[in-house]
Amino acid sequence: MRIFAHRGASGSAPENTLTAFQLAVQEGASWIETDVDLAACGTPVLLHDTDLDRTSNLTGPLYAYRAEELAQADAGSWFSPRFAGQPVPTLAQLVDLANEQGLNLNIELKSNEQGAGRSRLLLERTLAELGRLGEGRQVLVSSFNHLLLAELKVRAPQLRVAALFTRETFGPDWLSVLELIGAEAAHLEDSGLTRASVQALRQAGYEVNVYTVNSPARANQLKNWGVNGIFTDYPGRMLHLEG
């Protein structure tokens, strides 16, 4: 089973920071999951929320700040004073780390709220950065925005993509959705997940990865169900289940 470090080792360090990614590496993770959206200047940066209030000392939407301003932000103190001064990183910085450390990446494209033009720019800039990954690096691109994934697949058919579903959005039409996207995987919410759903997806030929799993016992159960991977805030706890 594959272990994805969810926003890095986000149970032990502030999510989506270089420190969280580096800690995941120290714990033995080979896969990093992160969220990508555009700063005001068009630079792909790593942030889960559209607003900066929860995870930094800045307020308001990401779209109001340039990458240079985000590099001066404090995205660590909210988690613990010892992480004060952590910046909001760029995708370029994560790609550099992946090349240095031999990491694989799950890039979750956020559903950009600024319209089609900026959404397409998000695709373009993200693809440009991923193109710098060294030989042997694996990439999986996921999103809750299935239209965005379908357009990505047209632009970069060589990339593997995963449709993200919540418990509520995973409906009887899942096969149609996955086929229309051209997806290779489905990423499902752990809450309410059934063995029957996992088996149906696997029998249809799809990879199944589940978020967010922090209990080793639950992770082992999912492995027995045939799940291919889990997203966890504590990768060090789960790596014994890999393979």
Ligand code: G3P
The other form holds:
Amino acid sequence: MRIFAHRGASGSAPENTLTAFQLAVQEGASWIETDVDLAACGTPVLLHDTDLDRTSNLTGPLYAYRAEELAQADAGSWFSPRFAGQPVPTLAQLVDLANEQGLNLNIELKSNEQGAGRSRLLLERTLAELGRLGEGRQVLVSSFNHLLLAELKVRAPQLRVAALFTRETFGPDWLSVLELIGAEAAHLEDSGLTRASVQALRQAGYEVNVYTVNSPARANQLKNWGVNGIFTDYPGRMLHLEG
Ligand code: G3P
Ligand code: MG
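Now show me the form predicted in complex with the ligand, since the one above was the form predicted on its own.
Below is the entire complex, every chain and molecule, led by the chain shown above.
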């Protein structure tokens, strides 16, 4: 089973910071999941929420700040004073880290809230950054925005794509959705997940990865169900299940 460090080692360090990614590496993770959207200047940056309030000393939407302003932000103190001064990183910084450390990336494209033009710019800028990954680095691009994924797959058919579903959005039309996107994988919410759903997806030839799993017992059960991977905030706890 593949272990994805969810927003880095986000149980032990502030999510989506370089420190959280480096800690995941120290814990032995080889796959990092992160969330990508555009700053005001069009630079892809790593942030889960559209607003900066929960995870930094800034307020309001990410879209109002340039990457250089986000580089001055404190995205660590909210988690612990030990992490004060951690900035909001760019995707470029994570690509550099992946090349240095031999990491593989699950890039979750956020559903940009500024319209089609900015959504397409998010695709273009993300593809440009991923193009800098060295040979041997693996990438999986996911999103809850299935329209964005379908467009990505047209532009970059060689990229592996995963459709994200919540418990509420995973419905009986899943095969149609995955085939229309051209997806290779489904990323499913752990809550409410059934063994029958996992088996149906696997039998149809799809990779299945489940978020967010922090209990080793549950992770082991999902492995027995045939799940291919899990997203966890505590990669160090789960790596014995890898392989
Ligand atoms: O990509 C898996 C998981 O991160 C999806 O949900 O809200 O944590 O980005 P969220
Ligand atoms: Mg995510």
